[in-house]
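Next up: a single chain in structure tokens, the form predicted alone.
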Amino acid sequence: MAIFREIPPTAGLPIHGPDLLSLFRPGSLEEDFRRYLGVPCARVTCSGTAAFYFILETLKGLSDKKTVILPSFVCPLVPLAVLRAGLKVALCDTLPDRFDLDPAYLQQVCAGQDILAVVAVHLGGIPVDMEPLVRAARSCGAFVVEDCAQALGAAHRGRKAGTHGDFSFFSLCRGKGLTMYEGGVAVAVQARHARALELTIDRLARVDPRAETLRVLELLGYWAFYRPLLFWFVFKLPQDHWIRRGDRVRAFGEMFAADFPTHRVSWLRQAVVHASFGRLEESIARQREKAAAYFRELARVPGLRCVTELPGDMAVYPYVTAMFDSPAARDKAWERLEGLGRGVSIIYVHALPDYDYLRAAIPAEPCARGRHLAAATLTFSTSGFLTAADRAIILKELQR
């Protein structure tokens, strides 16, 4: 086991001190994004969840339907959003070895619904298929959500991912690239739903001056503790807590309750995140070369495969996901290298019917393929702290 060094697990964009100290330049982070993907409306939020909360207020102003359908695998914290907003989730299963839902699924899945709203996840910076969704969506009624947490810079046919639905949300959380430890965005890519979600988060968003204080302090951390010497210490010793607890759920930071927090941004931690918005086009394409390399070094090693691009398209790949053909294969992968510190993870423990703490308000669905995700793949860090030694490391214990 690796001591007192690890890898962070994603391609996180380090804090730089001049950051910290540049809080009076030019422009807004607002102007960034809006200006970035060309659209309307981007307004920096709490979090990527509360962004996406934001989002659902101001649908339910625009329409009477209640549910939203959500990919099968994704973050648990989506549909307790989904929840939070009083509305219901329905579960569409994924393809086949991809995060994009299925979309002969998802037909029937419209068909039988009052369905508000689609949301499209662009997990691990890939995005997915847009077209035979957004026609999907289209045939009822419904509305497109783009979840970008992880797909900030992302383009698909062209097209920045964020751009092509009706809404989208961006997350500012630690690891996600661009960060303020942790905050969002949420944004109308048509500016006939510019008002109304201006007016959602005016209205929802409260100052609350503690806990922006804490989340500054969390910063401050951030930027001293993001490094392989010390990431240990705020990262793998928890989690080899909770995984010595037999609780994968607590390990992983995947316990989430839905009071999760709406406050506003403070001036200061949205300054911090626009000093460093010029280097995020640099630091997309190091992700991208370091992911083209373990696809590569992942070829030679049978029996796994990883999850690509479409042609044509952009990923950011804050990290890459390799699935392997069994859980078991998988299971065995993951005893070898998760304590070397070298940044291989796991996305999400579980498909969301399987969370105890969703059971109640998850439909039971099969969700076979989502569940595969969960249990046959692994993901390799693509951070900028990632060597071609560490690389070798990796696929070595891998071939064995």
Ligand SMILES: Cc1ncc(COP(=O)(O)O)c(C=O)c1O
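Take the two forms, superpose them, and find the largest set of C-alpha atoms that agree within 1.5 Å; that set is the rigid core. Positions refer to the first chain, counted from 1. Here the structure is a predicted model, which means the values were calculated and not measured. Compared with the form predicted together with this ligand:
- Once both forms are fitted on their rigid core, the CA atom of residue 20 lies 2 Å or more apart between these two forms.
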The other form holds:
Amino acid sequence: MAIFREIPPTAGLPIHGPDLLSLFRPGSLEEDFRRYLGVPCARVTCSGTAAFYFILETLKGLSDKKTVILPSFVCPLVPLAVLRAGLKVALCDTLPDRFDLDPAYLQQVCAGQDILAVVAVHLGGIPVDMEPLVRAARSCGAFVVEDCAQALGAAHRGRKAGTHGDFSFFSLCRGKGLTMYEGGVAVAVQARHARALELTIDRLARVDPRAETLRVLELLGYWAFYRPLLFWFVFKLPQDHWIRRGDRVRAFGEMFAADFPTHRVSWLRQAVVHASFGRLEESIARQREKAAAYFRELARVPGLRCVTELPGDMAVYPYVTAMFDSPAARDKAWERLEGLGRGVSIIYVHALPDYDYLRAAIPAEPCARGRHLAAATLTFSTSGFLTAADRAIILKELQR
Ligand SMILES: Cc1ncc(COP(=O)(O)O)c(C=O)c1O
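Switch over from the form predicted alone to the form predicted together with this ligand, please.
All chains and molecules follow, beginning with the one already shown.
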């Protein structure tokens, strides 16, 4: 067991000391996002989930429809935002070996009359094909929301992820690249929706000094512990505890509730991310290099294939996803790799219908492909801490 050296499972950016010296630089994080994406409105929120919730509350003011279509395989916080907004979830299964919604399945779900929005999730930082999705949404008069929680900087057909629909949101949570420990950004892509989103956030996001103070302390903790020598204590130790108790949902940090915070984010935490915004492109380039190395190396292992960007697109790959031929092969690989401390992990342990705590609110769809993604994939970190030697050890284990 690799005590005292644990590579984080995703390519989160550590806080750089020198960035903290430029906290008072001109401009703001919201301006950074507006300029980077070329959008009229970007508002910082206390999480990606809160950003999505504010977008849904905005949509409620623009339409009477009540159903939001989500992929079967996504972070369980996403449906919780839908439920908190008093809306209904409809599920659409994915393509067999990608995170994209299956266009034929989506057409069927969109045939219902009540579709408020279709959510495109650029999971693993890989842009999904937006054209069939936007077409299906428009055919039933639904809005398109892009979940870019893992995809800041990705591009589809030459345009940034988060600018292809009506609204989008990003996560600034730990492990998600740029970070304020917990945070997010809500975006209105079109000027005609900007004011509605601004008004919703002004109405619903409250100042909460206690919650914000806690987040500032957690950000300090992140600065101290987000390094391989200490990460084991805050990540692997609790994970092993829950795995020993047989609770994989808690082990992978997927136990959530619908009363997630919605408070305002202080100037200080926004300034930390604003100060590090200039490092974004360089970190994406590094992640892509590591992903490319993994693609070359994993191609030599029989029985698995990687999920990659579509031709002409640019993924940001905070991790690489490999799909095994069978759940049994995945489980065997996981047994060998999980204790190595080299950033191998699982994205989500279940498809949405299989989380006990969501069962009452999620339709019991078969979702065979989402279930297969949960059962047959492993993820390989592209963290800046990962070295070629780490990858060689993983590869050797896999080849065995
Ligand atoms: C795909 C996806 N959507 C939404 C979220 C929610 O973002 P946050 O953790 O910032 O609330 C996450 C976070 O894990 C995510 O991975």
